[in-house]
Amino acid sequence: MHLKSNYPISSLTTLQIGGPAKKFVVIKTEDELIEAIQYAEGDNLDFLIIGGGSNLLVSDQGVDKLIIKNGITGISTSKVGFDSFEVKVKSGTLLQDLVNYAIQYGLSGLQKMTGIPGTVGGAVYGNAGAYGQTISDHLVEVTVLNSSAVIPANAGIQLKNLLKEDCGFAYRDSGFKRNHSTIIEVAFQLENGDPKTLQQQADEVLKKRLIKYPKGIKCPGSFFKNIVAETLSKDILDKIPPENIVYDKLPAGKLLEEVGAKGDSLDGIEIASYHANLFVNKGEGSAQAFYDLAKKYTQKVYEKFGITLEPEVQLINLPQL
């Protein structure tokens, strides 16, 4: 295990923002993960496991923790029915690698996830999705580290399997956000599909994504969650044109646009002129500026619509909006 001290978190995140981590390590195996957790426990140090760093806003002060970067990768497939297959994926595998794999082998159900950055573990943690398709749609089981059992030295690897219904999935949410279980492996059941058709669907989605998220953009994706329409009161829904409801969701970007967010900026952080829910680091922006700009528009949306926007991005060592 190669620990590093005072490691710049900005080098680990899509936003390229974040102060130093007290300790940092990259792990490639379950054994290395156990060793890292045992080290943190032995040193009375909190730890945080990250994937691709694509959905994190970390404070400028950094974190007094051990940051563990998950590099446990691998994909395997077995047939479970006449035209269905179980695909098992290690949590540190890039989501794009899984999407490409599924398309190559003619396995349908993940193709619209193309272009979403980060790892499979991170995608499951946040129940990521796009264009009506969600990572949990075809998920059947998640293997997690039973950390309470493995912390004692020499305890060995002890894993626990959770069925989909035990994972607490909801729109851009999962029980992992609250129980902080460490995701090790994810199993999906996928049906046969035509590789050419799946690739065409993926290409159409990617074309749309690249308009919204050009290559190299320092952006964590949509900052705020869209709002599930059925959770809104009739009084609020009456204020919203029906055409603004997409896939049974009210896009946060529509609300932000209504309160003037497009094109606003603060100290190097800018809201895209073409989409009000994209907050971009234009160069040397800080976490504080990012947070302050988001807070400003959280308040404006609440004042106008009575809706409290929730961040889709994880705020690390920052107060809740």
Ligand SMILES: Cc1cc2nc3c(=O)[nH]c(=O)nc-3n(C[C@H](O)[C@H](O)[C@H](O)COP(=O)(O)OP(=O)(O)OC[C@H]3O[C@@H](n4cnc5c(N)ncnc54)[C@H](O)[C@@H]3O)c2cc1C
The other form holds:
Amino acid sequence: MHLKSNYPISSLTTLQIGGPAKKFVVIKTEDELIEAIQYAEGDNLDFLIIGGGSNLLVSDQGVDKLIIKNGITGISTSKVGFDSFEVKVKSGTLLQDLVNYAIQYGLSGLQKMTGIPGTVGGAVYGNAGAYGQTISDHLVEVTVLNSSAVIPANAGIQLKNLLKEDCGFAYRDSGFKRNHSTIIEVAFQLENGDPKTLQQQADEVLKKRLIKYPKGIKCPGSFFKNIVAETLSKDILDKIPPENIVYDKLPAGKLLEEVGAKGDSLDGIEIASYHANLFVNKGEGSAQAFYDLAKKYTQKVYEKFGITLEPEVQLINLPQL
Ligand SMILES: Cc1cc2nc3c(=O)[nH]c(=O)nc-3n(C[C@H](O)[C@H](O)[C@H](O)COP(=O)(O)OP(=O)(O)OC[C@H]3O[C@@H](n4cnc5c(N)ncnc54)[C@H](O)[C@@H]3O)c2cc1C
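Complement to the form predicted on its own: the form predicted together with the ligand:
Below is the whole assembly, all chains and molecules, this chain first.
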């Protein structure tokens, strides 16, 4: 195990922000994961498993934890019905690799998630999705590390399988955000599709995504969650033009735009002039500046609409917004 001390988390996040991790390790196998967790337990350190760091805002002070970067990868498929296949994926596999695999083998249901950075584990944790598809749509089972007990030395890996209905999936949410289980493997059931059609759908999505997220942009994706329309009161809904509701959600970007967020900036963090829910590090931005700018606009949105925006991004070692 190649443990490092005081490792800069900024090098692990797409925002390129974050202070030092007390300890850091990259793991490539389940045995290495166990070894890392046992090390953390022996040293009385909390641990945090991360994937691509594409949904993280980590404080400038860093974290007093062992950060474990998940590099456990692999995909396998078996036929489970006339037209249907089970695809098992290790959680450190890049979501894009899974999407490409599914397209190549003519398996439908993941193609519109092309272009979402990060790993399958990170996607399941946040129930990631785009263009009407989410990672939980065709998910059947998640294998997690049984984290309810301290892992005794030489105990080997203790795994638990959770059916989809036990994973607590909701819009950009899952039970994993609360139970902090470590996701090891994910099984999907996918149906046959025509590879050419799937590729065309993916290409169309990618074209749109490249406009919103040009290559090399330093951001964590959308900062705030959209608002599920059915959770809004009638008073609020009456004020919103129906064309502003997309896939049954009110885009947070619309609300932010209404309170003047587009193009605003603070100490190296800029809100995109073309999308109010896109906060970008222009080079030297800090977590504090990012947080302060986000706080300013949650307050403005609340004052104007009575709606509390929730971050989609995971705030690490930062107070709630
Ligand atoms: C340019 C850009 C575009 C984006 N577009 C989208 C989009 O269209 N839709 C969307 O939903 N998101 C989008 N995102 C956000 C992000 O890519 C997704 O949330 C992604 O699924 C996060 O995966 P990750 O591996 O990077 O997770 P990380 O950022 O590394 O971690 C996120 C959280 O997941 C937890 N986690 C990671 N792996 C595991 C595991 N194995 N077990 C338990 N917990 C784990 C971490 O502890 C952390 O709390 C975008 C981000 C960027 C930078």
